[in-house]
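One chain comes next, on its own, written as structure tokens: the form predicted on its own.
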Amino acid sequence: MSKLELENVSFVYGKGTPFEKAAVKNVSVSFDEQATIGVIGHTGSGKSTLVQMLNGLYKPTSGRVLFNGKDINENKKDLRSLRFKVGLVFQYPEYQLFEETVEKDVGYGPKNMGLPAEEIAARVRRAVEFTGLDLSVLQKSPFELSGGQKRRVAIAGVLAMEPEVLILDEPAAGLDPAGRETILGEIENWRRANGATVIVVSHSMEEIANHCDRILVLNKGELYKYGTPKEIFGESERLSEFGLEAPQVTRLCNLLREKGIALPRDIYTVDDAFGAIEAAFKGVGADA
């Protein structure tokens, strides 16, 4: 049994009004445990709506969201404790910082869990260190920090609750390439250390290819496919029909293949491309 599942889930905005719109349509999926799962789709495909149903912020119009086999919306009183186990980081989470020090902001969730002060302090330190921040920031105001540091503080606030499932909606949005890779690498280190499941919404196919074990593709609110990067990006032409593109390095390798360079078809990361291109040119004569 998967820890987190969607069972024939649909969500309709403005149901029964002239503005009624189906955002998610009859989606069923069991999320792999202890994996990093990417959620992709064109703008308006239902990605954010779907992930906000996973921790009860939205209640499905029909269908069920199951956590450990139990419908999370069966009892409203259980939703509060669920959100400690299924943590959600919104896009641009730094806009939700509010405490006077980083320590208090990161410790806000653990404090609401009713944990003793010593455990809260330990969790705050662990979470801050996982996001790559120095512990010297703990007594600073979060509003004195840079944009990237604020993003890390906001993410640390969810990590400190040590959720079993961590959901992030565009966690690297607005950061430079180095900052994006750093944030996503730190999240992956946290997942491995805690044996958690991570679900990431992203518009960047490069991020998804580099960091995800499985990928869920939405198209107009419907589940198109749930599979490995190889299974998903192997259908680059089909993805293009949905307004999605394969990673840039995949498109580059496709062009090289058209020029006669013998390259595998399942290249989705720069590291894979480097090795394959190096091997291909070693096999070419010196006059090439």
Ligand SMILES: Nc1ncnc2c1ncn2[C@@H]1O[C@H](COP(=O)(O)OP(=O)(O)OP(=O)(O)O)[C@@H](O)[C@H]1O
Given for the second form:
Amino acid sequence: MSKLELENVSFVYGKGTPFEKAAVKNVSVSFDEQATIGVIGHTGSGKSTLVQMLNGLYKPTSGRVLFNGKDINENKKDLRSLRFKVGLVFQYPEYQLFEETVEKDVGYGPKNMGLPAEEIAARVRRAVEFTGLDLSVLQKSPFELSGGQKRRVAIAGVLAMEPEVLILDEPAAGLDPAGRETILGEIENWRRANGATVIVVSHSMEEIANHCDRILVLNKGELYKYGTPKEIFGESERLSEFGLEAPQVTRLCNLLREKGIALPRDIYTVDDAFGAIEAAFKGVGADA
Amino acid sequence: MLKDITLGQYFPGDSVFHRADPRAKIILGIVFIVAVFLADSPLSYAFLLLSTVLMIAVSRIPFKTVLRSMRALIFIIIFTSVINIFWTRGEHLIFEWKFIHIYREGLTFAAYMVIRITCLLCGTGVMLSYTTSPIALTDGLEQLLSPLKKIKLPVHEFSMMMTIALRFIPTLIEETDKIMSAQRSRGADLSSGGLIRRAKALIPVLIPLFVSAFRRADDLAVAMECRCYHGGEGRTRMNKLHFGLADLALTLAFAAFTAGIVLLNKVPLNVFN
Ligand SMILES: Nc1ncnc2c1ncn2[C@@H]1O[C@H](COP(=O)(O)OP(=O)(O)OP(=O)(O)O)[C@@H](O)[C@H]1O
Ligand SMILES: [Mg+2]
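Show the form predicted in complex with the named molecule, please, because up to now only the form predicted on its own has appeared in this conversation.
Now the full complex is given, and it begins with the chain already shown.
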């Protein structure tokens, strides 16, 4: 049994109104534990809706969300404590900051958990360090930070609750390229240190390819596939049917293969590509 | 959920009412209200009821939708009719039991009240809230009130404020929803505890909301200035309001309606004798 599972989950917005819209359709999946799971899909494919069901913000119109084998919506009173175990970072989370200082803001979640003050302080420091912020920001007002720093503070606010499952909805959207890379690396480090599971929604295939162990592909609300990056990116033609592009290196290798260079189909990181191309050309060199 | 609150009751469509100029509709709406209060005989009340039903039919707004808006007022309607039934004194006693006296006058008066309130609500609803978008309504009001500019009332500024407010209500509702979800994810408990605890729990929602409202206001001001907005002076419109065929049709129909009510008031119809 996996920690977090979806069982025939569907979600309909505005049910019974003329504006009814099925956003998630009959999705069943059991998420791997202690892994980084990427969620990809064209815009409007239901990714944000799906992740908001995972911590009980939305209740599935039909189907069940299971955490440790128990339906999370069975007892409404348990939802609050569930949210400490399944932490969710929203799209553009910097707009949720409200406290006078960064320290208090990051401590808001742990404080709601009812932890003692020393424990809160320790967690806040750890979380802030993980997100690569200097500890000197702790006493600053969150409103005087830069956009990227605010984003990190907001993510730290959820990390500080030390959830067993951490969900991030496009954590790197709108950041500079270096910032994108480091933020995901830091989350990866945090996951390893805490033995947690991370579910991350992203539009960048490079990010997904570099950081994820499993990928969930949504197409118009339906689950297309849940599998390893090799399985998903190995059939990049199918992805383009849903308006998704394989990572750039995968496409490059596909082009090279069309030109007659023998490369495997399931390359998705620059390192793999480098090795494979080198090997292919060594072969050419030996022939000559 | 907050999102379920709809703004106004605008029901998009393509009827005469939808196509008519908002200014014409505001004026005819006032005419309609006056006409409703002019009705004074059984026949004119019947005519009023019939005309209102016809109006709803022509506007192609589902009857169910119109009647649903009456739900909020059902209490007032029942209350006034009960008062009228039991407290009106007249000549024709039809029921008597201990201290309860019911006169025929009371019954008819109560029936008139119900018809009057119902028609008033449904009629003005069809004329204004259901068939006119809030933005068109403020536009119409601005132009109708524009003579007041002569006495230095900032009519344009008021209507611009209204328009902007209307435009941003859905945005703010959506944003509130989002912030509430985000804080709930951090364990905020927004729906339990006493009044003070609940008010306190709202702080993490209200502060981000205000911050973002100010940010939006700032952005909007800059964007308006970049497009050379400088108040109402000499401003032209993209959608010029015209007095068109639909307006002519409506005006004629309402003239006939008012005349009908006044004439039917004169027709003696003594159903009671
Ligand atoms: N509050 C809402 N009310 C009605 N429909 C909604 C609402 N939120 C989302 N939808 C609809 O549900 C569908 C899925 O939306 P969702 O936000 O889950 O997509 P997404 O995959 O996160 O997209 P993106 O990549 O753009 O963030 C969309 O078609 C959207 O129009
Ligand atoms: Mg989304």
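Model, not experiment: these values are computed from the prediction. Basically, rigid core = biggest C-alpha set you can superpose within 1.5 Å across the two forms. Positions refer to the first chain, counted from 1.
Core fit done between these two forms; CA of residue 275 shifted by 2.8 Å.
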